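Okay, so here's just one chain, in structure tokens, the form predicted on its own.
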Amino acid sequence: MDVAIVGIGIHPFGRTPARSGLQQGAYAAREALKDAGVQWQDMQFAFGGSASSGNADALGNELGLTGIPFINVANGCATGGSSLIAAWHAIKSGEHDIGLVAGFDKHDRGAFNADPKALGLGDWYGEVGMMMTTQFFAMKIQKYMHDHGISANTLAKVAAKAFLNGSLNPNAWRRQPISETEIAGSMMINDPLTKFMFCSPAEGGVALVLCRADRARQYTDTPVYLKSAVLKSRRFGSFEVFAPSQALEQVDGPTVDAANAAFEMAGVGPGDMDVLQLQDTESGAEVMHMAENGFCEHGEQEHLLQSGATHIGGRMPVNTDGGCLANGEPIGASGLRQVYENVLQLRGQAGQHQMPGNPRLGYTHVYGAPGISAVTILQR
């Protein structure tokens, strides 16, 4: 049976101090649930998830208490995809009909404050400093730029066109364009990555109302059908953040596995893809996912970049709301702020940041530690 998206709903990203994280959730569900013309009674399920802001089924206490099951989802950075995929599962199986996927967070200023054994990890690894993930991403960027040909300039490419998304969407913290002068010469944070070059913990939150396909069209004029949701964990030898140790023969990452996997099961291919959230933790992983999810070889990136490619009207238009380098990361509703994002590319309703040419596919891909990746294939 398949599946579509027929509610979107989201609360502006970056910081609302009058409102908690929970609060914030309510408020994109209730959107959602009003762009999808139904009520709160209506919704047959939930999944949900938010890191900081406590459990995502306390959203029935400002939703009401209906009795429906509404399961907490926990994935680090992939939490998003995630519920999003147990969500699909539950109408794709024929168990329910329609249901709620929601994500919300309120983290504190700052870097996350990870707990190594929370992950498997000995103090060590704090003590040395590398739960500080900026170190982790510095490292892997580095090793990737001087095997694949990636420039510095690139990176602040990266982070400019993100800022300049971010100045279009109503919806993003980030609302300035930053010059790539300005993004290069910032402080260093680990080299090469500046300030401006990573996302920071935020606040916001997004839902989703899903249905059978069969029946959208009661719903909504502009169905979004979820042509494949797949989530992919690390393999022995894949280089991850939270890793304690490398294997002497490197293998691809998740976000390969779960690429491969999504363009399988949709029947396309990367070439078929009109728009893409690709998750930019900071500048360099946008670079090396483009490569990851199956869009150019290892370092072709350079060129396309530099080309312009992946701005909101190249050939590859890339992460088009400002990604989490304008819109911040709270870990709950990062994932499904991507599909939010390609709902609007597809109905033809993201108004300044719109891109051109009447899409068709949309592409998202989510990174989390300590390796998994979450793909999602939505068409028009």
Second form
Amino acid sequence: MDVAIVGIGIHPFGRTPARSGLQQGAYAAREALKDAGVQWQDMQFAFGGSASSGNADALGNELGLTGIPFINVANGCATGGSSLIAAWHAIKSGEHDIGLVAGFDKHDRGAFNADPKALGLGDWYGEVGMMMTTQFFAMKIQKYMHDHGISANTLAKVAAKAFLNGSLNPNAWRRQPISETEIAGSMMINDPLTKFMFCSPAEGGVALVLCRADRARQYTDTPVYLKSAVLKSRRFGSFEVFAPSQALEQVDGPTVDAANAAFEMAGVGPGDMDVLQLQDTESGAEVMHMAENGFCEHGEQEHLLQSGATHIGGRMPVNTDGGCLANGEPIGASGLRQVYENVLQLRGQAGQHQMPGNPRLGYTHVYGAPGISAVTILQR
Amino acid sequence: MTEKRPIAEGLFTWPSPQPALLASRCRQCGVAAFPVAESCMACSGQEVDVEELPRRGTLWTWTIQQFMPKPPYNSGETPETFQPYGVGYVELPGGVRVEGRLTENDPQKLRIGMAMDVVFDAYRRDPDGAEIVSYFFKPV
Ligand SMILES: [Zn+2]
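Show the form predicted together with its partner chain, please, the one above being the form predicted on its own.
What follows is the whole complex; the chain from before opens it.
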């Protein structure tokens, strides 16, 4: 049984002092239900998650207590992707016909505070100041620039594109374009990455209604089909965040593994994709993830970025809604935001940030600590 | 004399006239890990030997931490006294790539591939007056 997305809802990302994370999730859920033309009472199941805003099943207190199986999902940056995979299986297996996936969050300002013990590390690792995701991303792109000839200007270009796309997206947090000069000249956080090259924890909510593909037209004229949804964790030897040591022999990371599995499952290749949403925790991540997901060779990004290929009007649009850089990263909602954006693009409903050419296939990718990656492929 | 204590037991030999980082090495597949682990992440083996890692290696990658991290960061510094610090992975031949703080925080003086030595030095002073010792990598 194929699975279709028939309803999408979002609560604007950024800062909303008047609403809790849960309320933002409920807002997104109501929007998604309305988009599909269904009631909360029609949902047969739900999967959802948040990192800092409580249990997702508390959405029942907002939307109504209907007795359905509502399963809380917690999987870091891949929480949304994991909920989606669970929902996909629930429908594909024939167990359920229609259900809801939701993700929301509301984080404090500033870098995430990680607890060494939660990851099986000693207290010393945090005490000496290495429990920082930002350092990992900086060290990974530092090595990548050295090995593959990526310039510092290319990192600034990634961020400038994100803020430009954000300025076209009414649901984005950062809606002002920022020049490459200002990005490159902003405060250095972790060399070679400056302040404007990093995304920040933020707030937001996204929800999706999924159903059996053979019933999709009951709910919408523009169903979007979930062709694959894959989650992979790191194998031994991949270079990952929060690792006091790493193996001398490096293997491909979870992003490469998830991408390969997703393409195989969908029966398509990287060259078939029309629009890409790739994890851009910082500028360098987007650059590296282009190659890790199979969309170019290592090092080719320099030319692609310098020639504008990843802009909305380019031949390989990346992060058309402004990505994490312009939307911030509410952990529970972030991966679902990518799916929301691709559904908009494939429906042709993205307004000012709509890519030209009637895109048919969309790709989403998240990566997060401590080395997990989730990929989806959507088809109109 | 000031008491000197290691920041964690078992990370390196201490006290010792010539301290060294300690790694576990799997008896089954030969892969090393730092810090010492009771089982092997490569092959799931549960028999490991503990060995001293080489004291010299090469810088694999690096960054500079330019702002003061929130707790659990505990260096004894205040926002006023905070000094940016280098962090990197140093490839220790035959062993592993170990992540550690660098003694150098000037990006102009760091380059991938340069030789680095492990050194053991005071990291902070605890309320009881003891010096807490940690490991650092220092350009040769
Ligand atoms: Zn082993």
